[in-house]
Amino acid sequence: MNFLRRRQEEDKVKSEGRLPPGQSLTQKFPVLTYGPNPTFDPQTWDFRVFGEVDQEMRWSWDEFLKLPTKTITTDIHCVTRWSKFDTVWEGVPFVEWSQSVGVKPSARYVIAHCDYGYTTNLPLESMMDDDVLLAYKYDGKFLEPDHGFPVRTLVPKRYFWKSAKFLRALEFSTVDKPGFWEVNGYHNDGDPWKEERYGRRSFF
């Protein structure tokens, strides 16, 4: 029976257009995550801009958690092919947080730095969306570390390995620079909507 309402609602939301091709529904938030969760010190976490931007910046934790934030409520779609609908998701607006670090006009690209060396990339016109975020929290809370904690991107437009996890830094940079994931065979832009899963584009 679960299942059967499980195919009902499925069958509901891909004719109202929610679901993407080739994505089934979930109530859960499976954790998918390269490697262990970093140990988390308030004392010594920082968070820095670099790149084509005016001045290179950084923030203690006090200091991010001063930013302006806003609550938004989005679908994330995996590239493993789950969704989740209506996830509620607080923090940095990015459009907001780029004006007020000086992006040059140079900056084609954004480059997510995360702890131990992960990194993804999006095309800057990709994270102008007012629904991309500096997230760290979630349903309410601060997000658990296995979700990205304390920060992490939210690209909800583009499949979830996009939103990089245990963010430390942004990098604007004029030239692509494919992170762990797309050298590794994944899809450069990511689209859940064009089943951008999987097959690199020539980056040249």
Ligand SMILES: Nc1nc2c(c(=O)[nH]1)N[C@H]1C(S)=C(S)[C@@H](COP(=O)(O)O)O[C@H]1N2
Contents of the next structure:
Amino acid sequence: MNFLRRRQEEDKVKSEGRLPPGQSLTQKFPVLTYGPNPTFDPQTWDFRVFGEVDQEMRWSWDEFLKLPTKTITTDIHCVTRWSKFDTVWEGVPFVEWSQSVGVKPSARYVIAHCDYGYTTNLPLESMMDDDVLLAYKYDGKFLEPDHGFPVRTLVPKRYFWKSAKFLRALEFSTVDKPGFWEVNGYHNDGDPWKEERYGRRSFF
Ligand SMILES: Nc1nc2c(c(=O)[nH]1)N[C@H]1C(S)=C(S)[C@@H](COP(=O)(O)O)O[C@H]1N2
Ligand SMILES: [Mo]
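Could you output the structure for the form predicted together with this ligand, given that the previous block was the form predicted on its own?
Complete assembly follows, chain above in first position.
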């Protein structure tokens, strides 16, 4: 009965066009991390930008917290087939932040670098959406360690593996550099509406 009601609810939202193909709605917030959570020391933590920018820069935790933020409400979609509606995030908006770092015209890709070497790549174009954040609050509170504390990227229009937890640097690049999951079989672009789950080198 419960199951039936859930299916009816899902059919309803699908017909409203909010649930991408092959996804199911969840109220929970599943955790998917490859490896352990990093330890955080506000004295030594930094966030860097490098590559195709006028000047490479770094922010301490205190400096990062002074950057202008905005809050958005958005749906998120994981490649493992769960979607969660109306999640609320606060963070530094990527578009405004990127204007302040002087991105060179030669930059075409953005590579997110995280603690323990997790990386993920996107065309600069897909980062230039007004819902893309360097997020550090969820539901009005600092991120839970499991969800990427202190900072993660948030790219709601891509599958959630493109939203990099434990972010430490963004690299602007002339060439694409497929990241951790992308070289392990996930699709390079990861658009949930096109169901771009697995790439050509997929083993699944
Ligand atoms: N640094 C880092 N970021 C990561 C991951 C990871 O393992 N390490 N997993 C990705 C995957 S596969 C998903 S689905 C989401 C999960 O985010 P959540 O645990 O907050 O739900 O984070 C993404 N970002
Ligand atoms: Mo994922």
